[in-house]
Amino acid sequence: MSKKIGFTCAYTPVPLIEAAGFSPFRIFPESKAPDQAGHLLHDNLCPHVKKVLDRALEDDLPELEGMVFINSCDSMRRLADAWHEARPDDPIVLLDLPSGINSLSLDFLSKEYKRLAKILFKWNSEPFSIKKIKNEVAKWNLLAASVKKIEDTMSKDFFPGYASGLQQIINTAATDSTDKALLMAQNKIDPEKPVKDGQSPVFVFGNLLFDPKVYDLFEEWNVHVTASDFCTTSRFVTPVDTATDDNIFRALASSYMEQTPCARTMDTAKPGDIAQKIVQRAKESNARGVIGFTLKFCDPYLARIPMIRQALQKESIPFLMLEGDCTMGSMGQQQTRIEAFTEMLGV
């Protein structure tokens, strides 16, 4: 599969893209393109969105057969609008994403996913096929299971290079193919390097942290990443529970909405659930501390941080909150704070 479909959000089901005969291409905010997004969008806007738009304006992208946008927040909605100006020849589909989690929300999202699938098959002049979709979902679930095994190993012992290797696998699934990522994951399950002592076990979460080199930096700063929850890590490789519903689109909607949620999504029956899930993930991964990374101007995450901090304090889990643009450059500026945090945690 060489024809690529671009996307920007973890709520985009890669199996639907591949079932229609395309390759996925998640557009990461990583580029040397000059800052131009301010010509189309406000300067005080999500740096993720601005950098992705910079790439579009600079034509720093492969040839794309179309773009999938998710109306996950106002900034992403504005990006979809600006894309028409930046790349007017790109076919675009915009999916609405419910902000709450309930039966009606899942019904709505399942219809949106079905609409997406039909559009993708039409773009490739392929007959719509539920069988192909189910086959790709089954393959995706194999990848998710392999990623889970790698994370389980990470939570028990520290292996140098293991976290960055996992990120390379996830990036391959996002920008190339599930097949290649699955092969990489199956070869990665058994660690090649010996366990190393002296690292502080930490659970990390936030918006996005996609560069494998960041995880190598963590190791230099005495951090053992026991698990992570970003829209570019385990949250992206979401297993689809096909046993819950015969309708594959309802199964997709349920699985994507009921994972550890993005901060813009809230279970209305349990409004503080995001904080409790972060506490649970930290405990399950044997972390001694938690580091959060949020993007500047990300109001949904910044609004959730107080409840997350309170939930971690209640469990006596040390917490470090960092804000930036989640790039290598901004990470380097956080080195002193991270090293001080790991010294406090001990090993």
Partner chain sequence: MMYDHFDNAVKGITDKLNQDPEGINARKKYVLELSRLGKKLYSKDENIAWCGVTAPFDLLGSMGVTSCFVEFVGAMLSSTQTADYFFEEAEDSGFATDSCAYHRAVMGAVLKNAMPRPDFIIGTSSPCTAGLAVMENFAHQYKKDFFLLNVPQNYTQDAIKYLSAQLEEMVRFVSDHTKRPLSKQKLGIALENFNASSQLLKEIYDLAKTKPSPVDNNILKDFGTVITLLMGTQEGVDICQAFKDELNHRIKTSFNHASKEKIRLMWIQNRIQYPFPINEMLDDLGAVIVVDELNDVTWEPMDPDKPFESIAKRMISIPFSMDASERIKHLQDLAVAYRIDGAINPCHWGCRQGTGIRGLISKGFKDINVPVLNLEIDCVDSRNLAKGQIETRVEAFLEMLS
Given for the second form:
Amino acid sequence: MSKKIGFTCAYTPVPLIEAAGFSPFRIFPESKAPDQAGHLLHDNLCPHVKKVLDRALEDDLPELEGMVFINSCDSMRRLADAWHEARPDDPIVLLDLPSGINSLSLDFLSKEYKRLAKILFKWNSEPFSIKKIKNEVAKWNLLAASVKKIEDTMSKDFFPGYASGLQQIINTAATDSTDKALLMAQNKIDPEKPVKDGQSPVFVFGNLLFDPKVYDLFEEWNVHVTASDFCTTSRFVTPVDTATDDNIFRALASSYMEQTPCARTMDTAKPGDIAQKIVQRAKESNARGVIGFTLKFCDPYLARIPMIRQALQKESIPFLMLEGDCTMGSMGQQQTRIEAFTEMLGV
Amino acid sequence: MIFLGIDIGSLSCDAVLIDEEKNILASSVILTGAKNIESIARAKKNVLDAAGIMEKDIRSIIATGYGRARVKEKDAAVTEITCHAKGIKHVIPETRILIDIGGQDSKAMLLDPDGNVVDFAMNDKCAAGTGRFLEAMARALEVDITELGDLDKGATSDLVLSSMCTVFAESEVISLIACGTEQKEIAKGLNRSIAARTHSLVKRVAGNIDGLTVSMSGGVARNKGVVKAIAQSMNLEKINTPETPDIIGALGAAIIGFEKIHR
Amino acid sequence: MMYDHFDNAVKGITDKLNQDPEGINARKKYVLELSRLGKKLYSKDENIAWCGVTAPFDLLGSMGVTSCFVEFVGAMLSSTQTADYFFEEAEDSGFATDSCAYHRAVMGAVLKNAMPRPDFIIGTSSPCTAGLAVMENFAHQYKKDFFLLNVPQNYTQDAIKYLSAQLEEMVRFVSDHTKRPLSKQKLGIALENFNASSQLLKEIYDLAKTKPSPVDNNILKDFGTVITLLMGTQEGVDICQAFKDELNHRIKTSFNHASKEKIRLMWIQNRIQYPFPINEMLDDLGAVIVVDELNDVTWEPMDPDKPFESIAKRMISIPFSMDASERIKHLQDLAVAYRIDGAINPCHWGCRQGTGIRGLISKGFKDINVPVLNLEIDCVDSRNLAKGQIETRVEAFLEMLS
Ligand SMILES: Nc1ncnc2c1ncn2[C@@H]1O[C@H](COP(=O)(O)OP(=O)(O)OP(=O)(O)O)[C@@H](O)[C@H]1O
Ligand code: SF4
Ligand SMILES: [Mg+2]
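Could you present the same protein in the form predicted in complex with its partner chain, rather than the form predicted on its own shown above?
Then the entire complex follows, led off by the chain already shown.
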């Protein structure tokens, strides 16, 4: 059985984990564990963080050789804080992730990624090897390219079941191995012909939506997901641009910071750019409307919704904002909203 | 040809039959209750009997409301948002903003001049500001829900309820009663709180409502006090209400059935 | 509107101080100086920067920039009971009520164009994600240049170097906007003032530790956070001196409040900003907040030869922004140093940074046998205040302690 490293945030470079000889295990917030996290932290906290912590408290996790945390937002920091209580025996590394993109931040983050790599190799008593890292990054880039291809197909036409299939591939990369995911992606058969089935083309964005079944539901509710921006979809499979920088950590840092970043990262030269990016992706993917799917209590997104709403309004792109806890359980109550939205958009 | 619309709301199960000219032949409003399959059958029977029509004469059945999937014999299911918009267009054609407050949801819709929905907003999960909330308050005030609408007559203070959570508001009302606050003042306070909520829902779909006709559907539109308070909060002379606001969703559903055939 | 508010405050307080030229009146002098700052911020002709809470106000001041953190406005709007209008504006635009109301008020003011127009914005990534997000909105809506200080969470050499380099870059950014270079001499003076203020603060806090304590429930309210706006100036030093004198005077004249001190409390994070008679309630029951979490000097003196490094260290080492373990250790140390009987955690609604570790904080206090009351109150937005409930909780807690 492979040795697993747990992680929770999409800014964790999976190639570093695999280079050190571990399997990645992204801890998804799906669990029947009772709600105890609210007691240890606070109830009004991001449901992602709370559910992951509930899994830790209930021991609803496979054996882990260590945990990688990223201080991407206050709630994630709280998760790292609580982990010491919940699983005191886990080795933990907490990376400092800058909030803004500039050359000093990229330098700093590349040092942080290097520190992470060294720690991971040490945890596995493996000699530190840049070569192994580069190999893993190359493989990861293959996966990213295949995912991109699938996404392109999705944005052109509606193929039933395609979106949930993609999610399965990405989840495999997150919780098992890049190799397996790559195999799945390469074997994913190109659909023969598109189906016209009354679906409205919609771009969806938000924090995380990882359950493949969610995408089936979307289809049932007449949504054709043309593209998505979640930290469980395109934001997770970040291609690493190795062409411009020979220093692999610097390449990782700039790719993870700059490629469709999460709302928690800002481009200081362009405040409010996230709203523009969403407009742009919606247009590029030929979407007729946009659905935002954010976690309750998620500060980075909460504060950006007004600008996103404004930017979409300016372009006359209809926008539906939904809040939930990113699990299937909370989807049911959204049905009327989503159906009404697609009825409004038309086909 | 006859068209049936059924709206299985969280509280009431409504049915409407229309004919080729979109005339309402019969309508029925009953409680949805715990067994909605039975209520659906009963609502259907009510309108068929009232109009003296046989089931086989129904050309199409469109279901709406949160229980729409439970209507087995439906031809299609459409959300109550689209149906209320369709229904109001029929009875108050100039409507551009529609407020539907039902038992568990309140919604605001922005319609284009042709009556199509261009934006909508819905309350969040809790019952604050909905019909159910009003029912709880009526209980706390020990009056019937149908009496609540006139209860605020002659109130003068500008009391507002600060709690909007049903549980807290109920205890707030009880403590107001205990302090000897007059019933009418409490009722007015309640209406004001609901109005503020509703107004902010409207603001989410339309920043500027100048010159737009505002109408209201759903059972709560029967509550005159609430309607007046919403109008006041929005600085409007009046909000239009149809004679039978609770059947607007079912009516819209029936019309959608009609249009599907006649397109 | 806000300008008039500050202007009236300046006039009113100046009059009062003139009537009592002999008195120490530390809190009045402090509020006067803050009102003057407020006036400057809302007057159109200064170089103005809106900032994050942990920005280096001494450094900015030495460069001729009038600067302030935005949460100050949230607090002002709340305390003058004019915030509701702005909350509603923010909420209508889609900013959820689950957010911190300091920021919701500011966001509303930004959307209503009611914030004074800054020349530029300096965001800080600490203490909280939410604050930074609001600063981004601010820059976006007002189309102003934005400089971000990424404050790392781990206190390491790399982190210090990283932040010092950013501070140097910030100086260049500011100079580009003000067309004034950094004067070593002026910075030297600012840091000297800062050190003098820090020294006085330490002495003030030491006096507050006395049993019975010379402080009352109001005098040092939210002092630690807000005084950083003034510490680099002579006025700041004078104010700190006045507070020290006042506490010394109280000890000498055996300030009558002290004799009533039955229960010594710690207040965690910030106080309640809108008028709410909690202090009176505590007074009535003989409870004194002898220490606030954020009233502490947690940094070494600034080294004028290494200004950026010193400031960087100071910014990173604020326990409130660090790991939970650091913050809790700091709370425990304060609890022991001040010999408190209990602590009140307001659990300010919507604050993931401060309130997010509520459970861990409670545990930390339990470990040293100090009871904590978790109030669960919004310290800034009074619209959902369940007054009776809060009163009952506080009273029951104090009954339990005495
Ligand atoms: N005569 C009346 N006077 C005052 N209020 C009334 C009256 N009749 C109904 N209501 C109000 O209408 C509410 C029910 O509205 P409606 O029938 O539109 O709900 P629904 O469609 O079942 O609910 P939803 O659309 O939320 O699922 C009741 O909760 C009550 O508050
Ligand atoms: S109270 Fe919390 S969320 Fe609000 S400004 Fe302070 S740290 Fe940030
Ligand atoms: Mg209804």
